[in-house]
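Starting off, we have a lone chain in the form predicted on its own, written out as structure tokens.
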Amino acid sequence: MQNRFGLFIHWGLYAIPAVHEQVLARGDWNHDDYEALMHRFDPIRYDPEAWVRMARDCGMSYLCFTTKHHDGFCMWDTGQTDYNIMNTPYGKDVLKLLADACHKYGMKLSLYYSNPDWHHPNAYNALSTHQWKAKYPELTDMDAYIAFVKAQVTELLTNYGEIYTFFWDIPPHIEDKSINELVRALQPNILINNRGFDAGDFATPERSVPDGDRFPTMTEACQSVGENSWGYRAEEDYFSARHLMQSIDKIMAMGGSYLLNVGPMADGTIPTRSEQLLCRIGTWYNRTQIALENTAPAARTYSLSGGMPHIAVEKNGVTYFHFYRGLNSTAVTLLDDDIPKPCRAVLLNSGETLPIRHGTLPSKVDADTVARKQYYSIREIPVDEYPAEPLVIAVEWA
């Protein structure tokens, strides 16, 4: 997996009450009342090409769509249950329309699938979390449910073209390697996350930024623009662009991919505040993208002045210093004894070349001796012009 920036989409019946994607359980709704939302779901303003163009303009190269969330409602033309998008007033396969848009614009398509299913009569799994609103817990039959899952996976991975990744959600704590074997048989190039019925291919930290400078395994982090919900919430509290950009910068400098989520409204449009955040982040991402994708860890460590946390990565002989929490001053000094000579430094945020000063620093060795230490200082960094952005400096060496 090349580390990439992607758009996560949580969309389903839960967009109508506009509270939370798990409103059925968290709001303690009656099943019949919730499932009746199907007869009101009519996203007449849904424009999948607009979604894809927005993602592309933000520097994103893939899109992950929630085909079925915990409520069990299916957002594609499935033959396994009537509880699906084709039986709504809209009556069209929204996944097919989205897949066509992705393929038209060269956007990779990934699919999300929830293991918990609060609608299916046999889906209750005592070993798993997120089971508290199962419709028929007394009818649990995991063999029957897994057969249902396999039939749906076959539809999803047969009818919608090439699929980039498969995102299982909520580990079932049941091992059945035959399920991911089916996934790979249907889509030989697919990558699978670690929340399914075996270990899969990649890790999925959620709403967090792990410590360290490099992920030990293939990783895709995910976060939502909203603090409270992944689906559309009318009274959402939004993360700052600064917080999200800092998270994206560190995760991707560590070698991970990053899925940033929005929840479309019931009519199919992206909330204005969500779109504004994506566009703000996209302007930064497009300026710094060369330092975020397909880099390697720096071959050496660097001692820098100021103590600001940073990650150094390399690509094509250029070192990129990611200051994911910004900088405290207008200069960065390279303090290593054996530092190579930097011949050019560019602040990717602005594209401007920064001056480099070479000098010596006096350092007391003992009471009678003064040693002089060589240093290079990258100066005149316009830190106050980018108070919300992680700063990325590209350094070329002589």
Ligand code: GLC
Given for the second form:
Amino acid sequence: MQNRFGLFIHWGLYAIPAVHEQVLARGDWNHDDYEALMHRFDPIRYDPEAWVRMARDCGMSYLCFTTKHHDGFCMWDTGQTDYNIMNTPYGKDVLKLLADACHKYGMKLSLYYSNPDWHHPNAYNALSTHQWKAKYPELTDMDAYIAFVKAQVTELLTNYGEIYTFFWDIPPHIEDKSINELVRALQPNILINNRGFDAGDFATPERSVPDGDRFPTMTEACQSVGENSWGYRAEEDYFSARHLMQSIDKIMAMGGSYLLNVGPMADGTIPTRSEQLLCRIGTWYNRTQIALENTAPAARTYSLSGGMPHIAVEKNGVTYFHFYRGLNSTAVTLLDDDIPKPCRAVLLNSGETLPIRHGTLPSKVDADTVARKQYYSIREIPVDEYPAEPLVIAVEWA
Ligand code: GLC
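Switching forms now, from the form predicted on its own to the form predicted in complex with the named molecule, please provide the structure.
Below is the entire complex, every chain and molecule, led by the chain shown above.
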């Protein structure tokens, strides 16, 4: 994927109880009381251009918005159900306002759409998960529901300009290629994730950092700023910037993209804590971006001193060493015999050029012979000044 860092936004009626985006199923809410929240949804401080500028300032180039979450409430002017944003006190198409802001700033827009739908009477799918407590199993009519989904997808992919990716959520375990064919017919350049009605284009590891050095397929990982919920939660437990930056660094070094989620509050603003965390991450991201986006795996492996995990990638003849868990020492020594000569090393976190020492070490060949082995050491890395950040070192070769 061309775009590597995106803002995920979970926003809907669930921002009012401020517990969890699935509070209807997970809490003890009565269905009708929950749906009545729509008569209170009035995000008077909603400023989509501020969201877009915040994402841009963090180095993000796309944004993925929940058009309809599992509760079935639609955040756009849909003609397929009255359970939508136009019938709230706010009464404006929040998706349209967001799309306009994205297009104005050149921010790509992606759309999230939940397959489970706890409002639509025909949507119950026994093959899948996250269904509404089998409320209407006797009314199950997948053909009717899929016709509704297609009509909504047509609206979403016709009325809001160019859409970058389509994020289906919760695999329905029903194979129907005609649905993604419709998506592609409406938006020929779109990328589709793997949680829909066929395999789609890209994988979606969620809240995890997979093992390995390289993803085998196109991948977009997603994670939220807090560990409890994707939607706004008043008592959220936030991740450390360190944890999130380590995850982002490893996933991007593996060739993946990263969607980092925030849940705006019911008034339309992003919680201060979330924004501060994003800013902190953005500061690191903007400095190391060159090593995170559109690189190739290094053509060779490197044996390095210190034993800290690393992934090497390259671009335009420069090798970028990602020490996604930082370093334990102020030096990294290139230990291979056949190493090319490094002529410049820069710590991207600070922009400073690091000294390189060339030396030789005694190396035993056999009982009678000791040869001298060459080494290069990149030194004086200010590790204690960056205790929270993954360290990224750019190396140019002579
Ligand atoms: C899970 C959750 C859902 C959330 C999604 C984001 O599927 O069930 O609430 O929207 O993750 O990827």
